[in-house]
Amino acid sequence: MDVRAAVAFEAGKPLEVTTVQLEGPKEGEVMVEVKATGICHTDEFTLSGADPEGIFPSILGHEGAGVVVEVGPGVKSLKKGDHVIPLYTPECRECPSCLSQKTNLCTAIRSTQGQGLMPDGTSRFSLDGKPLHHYMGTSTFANFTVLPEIAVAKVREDAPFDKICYIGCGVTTGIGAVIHTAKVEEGATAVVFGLGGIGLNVIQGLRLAGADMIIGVDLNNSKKEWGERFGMTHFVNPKEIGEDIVPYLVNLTKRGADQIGGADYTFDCTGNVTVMRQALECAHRGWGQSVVIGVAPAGAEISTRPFQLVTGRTWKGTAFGGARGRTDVPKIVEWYMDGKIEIDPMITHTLSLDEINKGFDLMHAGESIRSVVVY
């Protein structure tokens, strides 16, 4: 069939919109119409030509919201009609990282998502009779697309597409990271480095662990307020405060009879490896943990003393907020329509499928938290 998709045909080059070719589902697999999906900084990495394992020409794309519209062979657990987000992390529930209930990054399908295929090794993409990767197994810039019955979560039915497509990857990742990853306690300490869509979350997920304490740093000032809106209780530029913002980290969290200072989580939501280690030496001796969420460049890496570490700070990574995707997604959805998380102020703009290059001038001019595009 036809479908109409935003097309990466090379790196560092504009996304071109126009018509492809998609074949529908073949076994385990389902169809779904993509109603909504948001603009990622993932997609923007990719793009850019910074990701060592983009693959070209693609549909990108990992952050949207649809119905199924046809099912394939031997799918059991989805039908025609429902409300789903599609999962960059599947969730297969029988390999060994899935059984080990230690990791939710399921291996099943890895080896041929990474070559953005499908589980079979072909893709159901098209144009001109030449074949189209997918992209994170997901490729949500077209309004359909087919993804593994393993890949995709199943939601209630009256959450706005235009909302909950962000689900799919930003604030499942922020809120996430503190309530699976570091398993954030009420009362606790907490720094957040970079106040973009990620920050934001990982905010509104501090507030909704009961964490205390809520330190945002970001070099842009126009973030404070947005952090105040999520629950952040202090803000820092690192640039105005004239020292070195470690130690000013850890002498704003001292509190009461604890004059070591130091918080008891961090979170890096930048992707500076530079800032990683800051994040990681301002965590409380002792037990401090410090989680990694941003996505640093290729090449790059993390230094620090191993001091650090010896004196019982926790380095830790994350992906997808360490959520199991068709188990936790649906419950972010219920917490968002319940009124637990808020997720309207982060989509800064709406746009059409034509205007989806604009949602990344946005990203790249800093004026938007979240563009999404409704098809």
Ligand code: NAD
Second form
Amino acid sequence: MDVRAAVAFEAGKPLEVTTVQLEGPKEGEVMVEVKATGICHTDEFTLSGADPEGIFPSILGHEGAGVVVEVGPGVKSLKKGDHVIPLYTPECRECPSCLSQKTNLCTAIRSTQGQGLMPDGTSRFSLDGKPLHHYMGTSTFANFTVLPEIAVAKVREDAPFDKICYIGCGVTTGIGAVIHTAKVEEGATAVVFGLGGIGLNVIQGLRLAGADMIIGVDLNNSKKEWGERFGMTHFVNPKEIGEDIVPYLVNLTKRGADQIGGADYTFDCTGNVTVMRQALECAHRGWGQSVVIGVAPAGAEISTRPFQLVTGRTWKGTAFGGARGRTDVPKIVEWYMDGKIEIDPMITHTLSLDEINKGFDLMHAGESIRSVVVY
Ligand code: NAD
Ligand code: AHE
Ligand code: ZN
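Having seen the form predicted alone, could you give me the form predicted together with the ligand?
Following is the full complex, with the preceding chain placed first.
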């Protein structure tokens, strides 16, 4: 069938909105009518050419919400009409990773997903008879997409698509990093580097967890107000403090009789490896945990003095906030519907598919938190 899609033909070039062809779902797959999709910084990262796994031409997008319109043979857990959120981190509940209960990184289809293909090694998208690649297993920059059943979370039907699409990545990643990955406790101190679509969700996750001191760090002063809106207690612009950011933050977080500074938890939400090092090094001696969320460009590497780890800091990372999509995403939708978490104010721009490149421009200009395309 013909569908409308924003195609990434080449790295570094704007997306082209055009009509492409989509095959129906095969064994174990479903077709979803995408009703809305967010534009995440990771889409920009891949489009820029910085993603070692970036493949072109492809249909990007991984933050969607929609309705199941067709199910392939053998599909058991979904039916036509179900409201769903596509999952770039699937949950098969059968692979060694899922069964371990130690990680959300399901391995069932990761290798074909990374090659821009469905699990049978082919693509459902094409243009003029030539295959187009899928992206992150989701390709939500098309008004219809095909997904493996294990990469779909069924959610309640009264939740608005143009808001819950954000749970498909940003909301779950930020809140999950606090709850699942860092397991932040009440009264903790935390530093969040990068107050964009992810960092603000880390901040609201910290507020939910009961953190006492929530320091936000960003080069853009307009993010101060944004951070405060979701629970940030202190804002630091590294360009304006007149000293190195690490000693500044260590000093700011001094507590207790020994006056040793450092945060209990720190989060990188920038993808900048220098910032990742700063985040580790301003974590508290003996127990501070630093969580890498940002995605760094091909070839980038992190470094620090091993002494930072010898003296008890832990460096860890998180994908999709450690969330098991089919289990956890419906719960996060419930939290939103119950008013436990906020989404609406973070969706600063709503666009049509034809305007999708404007969403990338707004991100580059630091003017948006989240732009959402509504089909
Ligand atoms: P964004 O563009 O909305 O926000 C980035 C923020 O970082 C901006 O406010 C920017 O001003 C700030 N920033 C940039 N450089 C900085 C620096 N040196 N110091 C302090 N602040 C700085 O991006 P986003 O959508 O929030 O995504 C953030 C990162 O998280 C990206 O790298 C993205 O690819 C990644 N990400 C990872 C996961 C995951 O599962 N691990 C999920 C989603 C996004
Ligand atoms: N393909 C890149 C890495 C990109 C990456 O780390 N993606 C995150 C999700 S970012 C969502 O906005 C992720 O889930 N990673 C785990 C995985 O299995 O992809 C690279 O560097 O090769
Ligand atoms: Zn994302």
